[in-house]
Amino acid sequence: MSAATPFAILLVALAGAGLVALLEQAVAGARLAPAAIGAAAARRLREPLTLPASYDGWLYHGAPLLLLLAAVAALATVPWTPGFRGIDLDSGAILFAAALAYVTPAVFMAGWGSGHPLAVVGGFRFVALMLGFAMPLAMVITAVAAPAESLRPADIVAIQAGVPMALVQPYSLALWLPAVMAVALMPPFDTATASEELAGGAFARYTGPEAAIVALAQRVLVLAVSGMTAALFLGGWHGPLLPDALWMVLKTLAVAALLLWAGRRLPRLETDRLLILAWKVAIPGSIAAIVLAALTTLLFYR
């Protein structure tokens, strides 16, 4: 990793989150208006800070960092191009996971510290989602890392040169979209800030600069994931014709496109369904995709 390596991904984090913001416009019907985009930005900024008449200072304020932390680092695994490949360790793909994990902290910091009841229920809500999503998001990876024989993104991109792993493991791939979009706070799977039940939830008191680092740390969370997503089962930097970077933005904004979609038309279920999802379905959904995994590997990759 080179000194402007950091700068490098936090340039990405920035630019990256302005596109996901237009894509959120381009899905909602709206015209595409990247000034207005600007302009809520300001005058979210220029907003006075209000402070909740009972709240814990440190878990108050730290949440939103926290949050943004977490984002920047899980993104800063993702591999883009064979000469950028952010963080690159042996074991990046846990440390995606690993850095994902901290989003549960922050949202029950948000929660827990603003002192208002239905911040409160927001906060313990994610909990529990991510009590049963955490364990399939970090199995998938395994299961996708198996025929690479490496937990290192870049590793895992290059043995999806021919075919994308998205063929290979399309039922891994069902497991691992629904687990992000219930760690980046994505709808239907928002149960930690919904605005019908909850009026915003964890984030509900936030506003000023602090709101704005909670909205810029979601954005970055979308475009995490969505990157990740492109990295394990979209062959990441892997076509024709285009250059590789190219092919890697186009793939990442196709699948955060695909993921802001479905959570405006999927049906919002309940927490205790949702809950029946992760631990009834997803897990055990995922202990079977590290078993087929193993198997495909043994038979096609050996």
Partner chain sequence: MSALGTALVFWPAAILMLVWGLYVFRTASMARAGLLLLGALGLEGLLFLALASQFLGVLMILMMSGEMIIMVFFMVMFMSDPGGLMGMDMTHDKRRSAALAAAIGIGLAVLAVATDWPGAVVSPDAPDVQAIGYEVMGRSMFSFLFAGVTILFAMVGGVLLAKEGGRLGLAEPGDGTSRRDERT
The other form holds:
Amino acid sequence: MSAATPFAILLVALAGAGLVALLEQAVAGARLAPAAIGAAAARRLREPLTLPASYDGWLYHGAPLLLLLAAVAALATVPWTPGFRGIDLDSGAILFAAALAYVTPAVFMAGWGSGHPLAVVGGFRFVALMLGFAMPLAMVITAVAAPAESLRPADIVAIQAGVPMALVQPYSLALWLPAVMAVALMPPFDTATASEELAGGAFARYTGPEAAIVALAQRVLVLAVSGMTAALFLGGWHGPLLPDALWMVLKTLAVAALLLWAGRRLPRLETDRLLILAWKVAIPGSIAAIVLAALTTLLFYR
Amino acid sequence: MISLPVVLVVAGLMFAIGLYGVLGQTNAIMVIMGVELMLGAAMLNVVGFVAYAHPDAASGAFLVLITMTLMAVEAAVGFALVVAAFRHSRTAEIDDLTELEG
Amino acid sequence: MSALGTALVFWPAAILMLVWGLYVFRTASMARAGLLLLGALGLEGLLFLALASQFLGVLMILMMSGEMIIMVFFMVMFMSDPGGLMGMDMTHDKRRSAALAAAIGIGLAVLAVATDWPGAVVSPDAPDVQAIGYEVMGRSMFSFLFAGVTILFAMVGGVLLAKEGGRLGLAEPGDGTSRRDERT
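Now that you have shown the form predicted alone, what about the form predicted in complex with its partner chain?
To see the whole picture, the full complex is given below, headed by that same chain.
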């Protein structure tokens, strides 16, 4: 990690958020209009900041910043190429989960701070949802790290030079995708923040630059979880012919497109049904995934 | 620069803050929060000792892991007690939970 | 991490941690209290990172998020005044507890400074993830298993304790505090 790394990560976050916004247009079947995204952002930034009638200042203003911080920190752990690995820690995969764990307090802060009953309910919904889905997220990371015998994302990419992890542990991928979609506030798991639910939910009362920060942070979250999915399950930068960086970018965008497309096609479930899914299917399933990952490691990776 | 006494002073102050919460708050959940802070201070102590006195002692890190477990267990059992007490007497204020006083 | 880097992370994080820790017990809003505690303990994770305990730091940051958000839930549930808008006093023995806490804090600080700690101050080089793993799965395995069983007991015991008509039972009807009074 050099002194330029933080700036490079911020650049990736901004450029990637733009690409994710473009993908959203493509998935929605609309004509691609990069100018419209820029214009919308500029309009948001010029908009005056109107505050809710009764609100908790510290929590209300802190929430978008915490959300952005969590998103960028999660993005920073993604290894892009052998030369550009972001924050390259021994326990980087755990840091990814730790960064995403702060999306929950951010949404709760936004909901509570807005001082509107429906927003508070939105915050509570998201906490309930993430209490269920944070567990599979962390446990699947353990399952994927087992063959690499390392929690460093770059090492997990290196072990997939031959076979990508999605083929070795498809069940882990099946548990991972709903969990990351839930934590990235993506439909159909966005019952706390969607505009169709709870009159907009936790973030509905934000305006102007703060709304722009929230929108940016959501795109960065999508980028971060897609990048980590590409790194942990699809072999990261490994691929024939094309250069490393291009493979990684292509895989990340493919995962992001898949997640966004699935989000538009799948129906939203009620929170209690999502919780049944999390507690009765995903958590026992991820414990089984850890056991299977240990067996796989002993049989094929040693 | 940072040395072992600095870490220990910070941990000691954190412990004192936790103690202030445990002694001065009337709500049972706030008391649990104070205990969490005190356990956190203990963990900071251990990490300081590991960093400056025994840099290669993994058992120190293990002690911190056990303390984290303890924090979770303490919170879980504490919450369960509060729920049980609240069901019984409709309050979580420890000043009102005086039934065992003769 | 270099000595300068450690100091640059340590001082702001330590000061902010202590201030937020203190404000947990000074604020009237329960949501703020819980989130401030989350902030203080998350910053403690940052202190661990600065002291080169990388795995513990990251784990602390991860664990505290979940634990403290549950704490906020319980605060809001069991507090008569969760928003802190009614100016309810939630303290007792204010002066005595503050005095005792200050005395103990000063005592601990003096003890920490005055003691001649063994060994010269070494550059922080804490055990890495693998060493902790071998410790957990080697020498300390029995303790670790015991911790796991303890968590299981806490979960089962907690549910038994908290369920309707649990360990303490419902209050006798007629004393004004029982839920049976409300139903009839």
